[in-house]
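In the block that follows, a single chain appears as structure tokens, in the form predicted on its own.
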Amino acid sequence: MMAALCALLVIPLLLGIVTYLSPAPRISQALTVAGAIATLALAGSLLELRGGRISTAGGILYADSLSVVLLLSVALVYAASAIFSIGYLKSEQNSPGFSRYARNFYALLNLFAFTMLLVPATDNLGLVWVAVELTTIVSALMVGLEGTGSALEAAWKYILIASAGLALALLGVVLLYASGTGALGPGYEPNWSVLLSASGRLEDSTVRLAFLFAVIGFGTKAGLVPMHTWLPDAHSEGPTPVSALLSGALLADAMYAIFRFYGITVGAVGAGFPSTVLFVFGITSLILAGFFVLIQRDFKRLLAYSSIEHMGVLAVGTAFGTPLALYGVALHVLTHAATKSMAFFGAGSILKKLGTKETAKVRGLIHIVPATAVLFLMAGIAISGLPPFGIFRSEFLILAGGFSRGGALFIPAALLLALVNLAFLGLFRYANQMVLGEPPKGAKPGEASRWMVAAMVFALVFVLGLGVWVPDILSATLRGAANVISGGR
């Protein structure tokens, strides 16, 4: 198991170096796809932990059930994005400077995957913060990779806002460490497992302050409102594989840090304070995202606001705190990763084919790119939370967990149900309008790339599969992740 965890990190790191040095884009493509699929297989092998945990080097490398859920989600999006990238770059291969662009693209893609995999693969909360900061640096370079004015502006805005947020997150990390010095001494290892085992002896008021700073700081990277303002621009202007990685993997990585803080805070001060904080940020995110989804005119920005909505779902589901809701939260991390990737791949295929991101100019896709149209519509239905897709299952479990407690949780659960349906109306409306109707004049039928379609089909296997069936080995991991989020050991 430890060898698999090490290899899972080493592969994308080495690929980042090799693809930067490689002079041939086709070699970089082949290596990246092979390495990404191997990474997904290694992440899948960690399901054998079945609720256990592994650790070495004082927690520098570490994995438990919650880690495995995040590793799986990152590896899934990494593999799908690697496949999609073959078709995405193919249309640019005759343009000047393509070799240099492809070299930078694949090097950054692999390094981005490495930084995102590192976040859940360590027990050290300081190293987690460093890894999240590294994701900012690498992903900002990818957002600005196109070199357009709007892309560079989005990258610069992302760096400024995310760095400011992570400065607050660092303060949260320092305060959480300080809360344990009385019980553990001034020189203890700042590991999640150490702090969790001592959570009942941590200094209450310091833990509360640490949690608040962590939610604001890491919530900036997760796109929680009102710290979300970088997200629509970065998702809209970055290359499509980057948009998929940002939405499907990076946002969940930031939520992972909040999950860890939540469990320790519950153990230290009880569930009341952290749940209230997450309710406020979660419901606010759902309200803003739901209304902005209704008025979007750019389909990539539409999907970006949908990502904000789903981070709100994770925040509210965590605040519910029931075993069923937290099981749904863990499952939602996976279902959102697969579904949002599929949706962004469809958006990227449409953009490559028609050259526009304006929803009003995209009609009749079923007559132009039939395979992409069907898959994009399925992704729109899935991300809206309709059966039989995975997000329906995970959101249903979260809502059932909220309503099962009744009493004080009834109103937040009812709000979640209403706001999720608000976002559904916008997403389903625009997806239908784009797929159906008469195509624009002069549009030539034919898929933008078979590789792009293949990546969507690859994602669909998980989007549909997790809605129909959750294997026992994955279910055991999800139960273990729910226990970790709640502060269990």
Second form
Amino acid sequence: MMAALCALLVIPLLLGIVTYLSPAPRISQALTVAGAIATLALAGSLLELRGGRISTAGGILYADSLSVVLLLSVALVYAASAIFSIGYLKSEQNSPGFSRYARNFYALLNLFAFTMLLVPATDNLGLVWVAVELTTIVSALMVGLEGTGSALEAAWKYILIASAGLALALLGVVLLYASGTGALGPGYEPNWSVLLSASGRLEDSTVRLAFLFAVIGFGTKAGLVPMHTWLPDAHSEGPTPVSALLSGALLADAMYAIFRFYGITVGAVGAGFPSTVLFVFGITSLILAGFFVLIQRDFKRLLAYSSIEHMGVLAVGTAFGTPLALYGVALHVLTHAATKSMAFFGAGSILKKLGTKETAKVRGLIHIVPATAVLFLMAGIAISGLPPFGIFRSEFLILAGGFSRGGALFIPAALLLALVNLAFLGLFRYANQMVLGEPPKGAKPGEASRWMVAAMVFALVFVLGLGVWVPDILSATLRGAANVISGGR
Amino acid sequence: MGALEAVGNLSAVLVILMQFGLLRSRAIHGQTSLYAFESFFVAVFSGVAGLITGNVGLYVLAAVTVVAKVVLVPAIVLRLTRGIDEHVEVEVPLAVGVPSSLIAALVFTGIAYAATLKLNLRGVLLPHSAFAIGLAVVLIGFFFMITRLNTISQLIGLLTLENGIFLGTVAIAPGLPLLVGLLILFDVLMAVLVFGVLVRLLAVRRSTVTTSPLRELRG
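I have the form predicted on its own already, so could you send the form predicted in complex with the partner chain?
Okay, now the whole complex, with that chain kicking things off.
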């Protein structure tokens, strides 16, 4: 198991170096696809933990059920993006400076995957913070990779806001550490497992402050409103494979840190305070994202706002705190990763084909790019939370978990239901408009790239698969993850 | 209060003084030197904390801080302005004038003190006020980033923010393992390099380092 965890981290790191040195983009492409799929397989093999955990070198490397859920979703998006990138870069093949662009692109893509896999693979919360900050640094370069004025503006906004937010998260980490010095002595390893087992003896008011800073800080990175302002820009201006990684994998990584803080805070001060905080941020995110989805004119930004909505769903689901809702939350991390990548791949493919991001200018895709159109429509239906796709299942579980508790949870649960439907209206309407109707004049039929379609089909396997069937072994891991989030040991 | 605590307190006070000074400074060079001095006092505080707690890791952190944040980072920031000299205005444009900024900073300092009064931290040997000062530096750093309309100043503001957190960390969690501290410093260095790349690219593309043209993306 430990070997699998190590290999899963080493592969993308090595690939990052190799692809930077590689003489031909073709080699980088092949290596990256092979490496990413191997990473996904290794992450899958960790399901064998079945709710257990592994730890080595004082917790520097560590995995429990919650880690496995995150490793799986990051590796899934990484593999899908690696496939999609082949098609995405194809259209630029003949532009000047292509080999340099491809080299930077692949080196950064692999390093970005490495940093994102590092976040859930350690027990040390100081290292978690360092890894999250590294993801910012690497991905900001990727967002700015196209080198256009607006891409650079987006990259600047992103790295500045995210770093400032993460500074506050660091303050949260430090405060949490300080809250334990009374019980654990002045110098101890800042590990999740250590803090969790001592959570009853942590200093109350300090833990509260630490949790607030952590939610604001990591929440900036996760795109919770009102710290979300960098997100739509970075998602829409970056290259599409990066948008998928940012949305499907990175946001969840940041939420992961909040999950961990939540468990410890529940142990220290009870569920009331941390749940209230998450309700406020979650519901605010849902409201704002829901309305922005309704009025958005740029389809990549539309998907970005939908990501904010889904992070809101995760926050509210965590706040419900019932085992069923938390199971739904863990599943939602996975289903959102698969579905949002698929949707971004569709958007990226359409953007390459028609050269516009404006929803109004895209019509009749079914006549121009039939395969992409059908897949994009399916992704649209899936992302709006309709059956038979995965997000329907996870959102349903979260809602059922909220309503099952009854009492005071009824209002937020009802709000969640209403707001999810609002976003559904917006997304579904746009997806319909883009796919059906008369195609714009002069658009030649023919898919932008077969690789892009392949990446969407790859994602669809999970989008649909998780909707109709959750294998027992995955279910055990999800139950374990729910237990970890709630502060169980 | 012993002599060591006095030196510790003094260096913490000097840190916030530098932060106030930053609000008055309107040239990139001046801001960079103030940052270097501020980092130096943070390092002194870390060294003193090492003496008080007997934690050797804090000496190492102090030494690394001097190398990284007093020498390397300021050098990188100053290099940034070279080559894009023609795009760097002599005076950084302000969204809020100097006198109002200073009053705001006073208010932030008060808020930081009030917020930390209630924290009941057991097992802490160092002057409690240093954490409040760290928090005040963070708040002023944010204010600085928002009101100084220049990409390099925004970077300096972010760096001072990190200084404030470092000060606060040493004050309330001096036992945080050395490895974590070193990795955080490494992160800061990497971030500065990437910020540098972006500042230069933006300067070349927009032929300025002011932030006012960065308004294309909204909504």
